[in-house]
Amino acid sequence: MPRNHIANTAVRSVSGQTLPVIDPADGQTYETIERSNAADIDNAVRAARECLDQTWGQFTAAERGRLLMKLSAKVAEHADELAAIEQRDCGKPTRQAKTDALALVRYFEFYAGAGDKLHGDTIPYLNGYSVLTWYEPHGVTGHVIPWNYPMQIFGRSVGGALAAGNVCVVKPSEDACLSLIRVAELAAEVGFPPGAINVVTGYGHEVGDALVRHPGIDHISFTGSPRVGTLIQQVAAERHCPVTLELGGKGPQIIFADADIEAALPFIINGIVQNAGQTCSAGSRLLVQRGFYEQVLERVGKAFSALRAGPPKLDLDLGPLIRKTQLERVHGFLEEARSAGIATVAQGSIVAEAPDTGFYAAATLLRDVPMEHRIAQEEVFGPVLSAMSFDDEDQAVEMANGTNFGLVAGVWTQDGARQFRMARRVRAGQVFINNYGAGGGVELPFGGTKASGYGREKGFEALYGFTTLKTVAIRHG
């Protein structure tokens, strides 16, 4: 049974209790994990603080980078193993699971080379003074990792924090944590000191709550729902603990009449089908200029009809959703849409090999979705694409910005001036022109506006969030 990973040791929870691990492909229990509590978090934070004070805090940035590079190479050696773990834990098709493992390799590789490039500055000031700045780690950082992309979000969050000189306590989702425990074991094998990376499993309301409340946590990184993000902000504010929050999105794919639909089509499909739609940056709204609307719907509908969901090892377009309650959530959204008279353009299929006990949802394309309807405003977190039409650029902007979210947007047009206008006017942390997602882009700062959160992970920008700036003024006459 996978244990908590604290100070490079496999540790039972203080409670002695366990939680079942469910295979979303068939709904059956196949493993157990520790049901930890506040005492386990306290042990992990103590181990992290000791590591920071005695070993990790003494390492140079170059030394931290060498360890991260070793971990990158080790993950690459075990990429197939990690992909297989993630596949069963999350229900990802083979290609997606392997992509996630290789993305983790790249995150560690990127941050291995970035940490010693985090330079301060000198500031011209009064005669007789020399003023300089430098970046210091927060100390012990807490990371709450969701179930949809455990390895990738671990890489972008923990990788950046370690490169900046922090030590980490990680609370993964109880629905998908096995790959992260294995990565922590690999980190110990390549020489990370005890306490640099700690992984504690359990329920969010028990372990996650204890982590964000712990006075020994100096910074919190959270990816999840706006509701929980609000609670974390409130708790963190009580002790003035900084936070980085990524809280989801309702990404628009904006298609103008001059767009290259042949080029756009694969991005439109993948943007909502990837990970069965369980992606914060999913392109879940399709906004099409009116004269082009029917043509685009015909093409997208044909592609949707061919999409197949099934067991992960069949490596189809979609695997299962993560759990039964998520499947019920998706079905609930679709029932509300049908009750409101919203028409279905096309629907994919669930293959016969998919067990009835699995959590499979067919890809669904809806048309003429009213902007005010819940399915156009809230994250479904499933393979559901809502199409709607607009007349001109102003209306496209109004619709694109017409939700509480602002994480990712795609704009498809051949008009160069419009490309820049839209990029400036759409409120989102990332705007992609004539593409969507840019292949994942480990180098590209990622985060949101409005209810999508604040702060940035990924890219070099993440290092600023995982550090605090100190100003030193020296009076020398």
Ligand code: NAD
Given for the second form:
Amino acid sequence: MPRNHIANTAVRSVSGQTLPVIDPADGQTYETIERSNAADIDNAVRAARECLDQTWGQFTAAERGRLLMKLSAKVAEHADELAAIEQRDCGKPTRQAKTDALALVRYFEFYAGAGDKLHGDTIPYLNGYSVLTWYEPHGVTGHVIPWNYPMQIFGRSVGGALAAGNVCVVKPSEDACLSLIRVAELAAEVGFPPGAINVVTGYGHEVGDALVRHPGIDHISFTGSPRVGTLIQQVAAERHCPVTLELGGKGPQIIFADADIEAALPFIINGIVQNAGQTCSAGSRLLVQRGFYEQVLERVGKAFSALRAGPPKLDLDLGPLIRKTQLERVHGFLEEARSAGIATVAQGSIVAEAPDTGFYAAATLLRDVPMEHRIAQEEVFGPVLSAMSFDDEDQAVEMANGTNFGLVAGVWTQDGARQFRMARRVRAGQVFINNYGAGGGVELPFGGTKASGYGREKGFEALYGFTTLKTVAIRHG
Ligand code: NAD
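Show the form predicted in complex with the named molecule, please, because up to now only the form predicted alone has appeared in this conversation.
Every component of the complex follows; first up is the chain already shown.
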């Protein structure tokens, strides 16, 4: 039975209560996790602080890097095991689960080599002075992680924080935490000192809330919904705790009439089908220049009709959604769209092997979706692509920017000048030109504008968020 991981020890929750772990493939309970509360967070924060004061805080950046490199290698050795754990926990098709395990390997590898390259500056100032800056870790960092990519988000968030010299208390989603408990065990095996990485499971409103309220937490990295992101900002504001927020998205794929549709097609499909559409950076809106619209819909529609959802082990295009309420949410959006007269162009299938008790949704392509409709504005977080047409570049920009989100956008055009103009005019943390990186790119700074959040994770840039800059002015005459 997976326990909390505190100070390199598997521990029960203080309350002794547990929560069920449900397999999304068949809706059955197959495991339990600890239902932790504020007392468990207190224990984890205490262990983390002790580690920072006594061991981790004494390590050089190079020593931290070496341990992260060992962890990367250990995760690589256990990649199949970790992929299998996360596959069952989240319902991911085999290829996706393996991709996620290998991304974790790469995150640790990237940050292993990054921490000792975080240089400060020297600043010309008054005569007789020397001024320098250096980056210091925040201290004990809190990491609240969602269910859609547990390993990947752990890698980018905890990897960056550790490399920068912090110690971590992690609160995974109550819907998907098993792979992260195992990663923490592997970290202990390769020599991470007790308290460097702690994982405490349970409900967000209980243990997540306790984490962000804890006065011993010096920085919060939150990845999740805009609703909870707002709550966390309010709580953190009370005690002036810095926060990085990675929230949702409503990614536009903008297809101009000169685009190479054959090249775009796999990116359009994968951008919304990957992880059954449960991806913050999913390309969930298809904006196509009028005149090219019908042709594109025909090609994308044909591809959608061939998409199959089914049990994760069959490794089809889509696995199940994470839980029953998520499936009901997706169906609710689709019913609302249909009753508003929005037409379905094509729908994929759910294979016969999929148990009725599992949470499967068929991939669905909708057309002529009005920009103001809820399905064009809010995250469905399922395999639903909303197509709409635009006349010219100005209208494309207006539509691309016409939601509260601004995370990732894709632009498809052969016109070089337009590529640059669009990259500048679209409000998003990442703009992909003639490609689309739903969730990808360990090296690429990632984060949002507007309701998609603020701060950046991934890439070298993340290290700045996990540190605070100190300026030292020396008057030596
Ligand atoms: P969620 O906001 O419901 O939960 C995220 C995490 O927050 C979970 O661990 C949950 O237990 C915890 N939580 C819930 N209430 C809390 C509270 N009051 N205090 C502290 N923690 C609390 O999101 P979800 O349903 O797990 O994930 C889906 C959402 O995450 C989507 O909106 C998606 O776009 C977003 N997401 C964003 C990114 C990104 O990098 N921008 C990546 C993945 C997912």
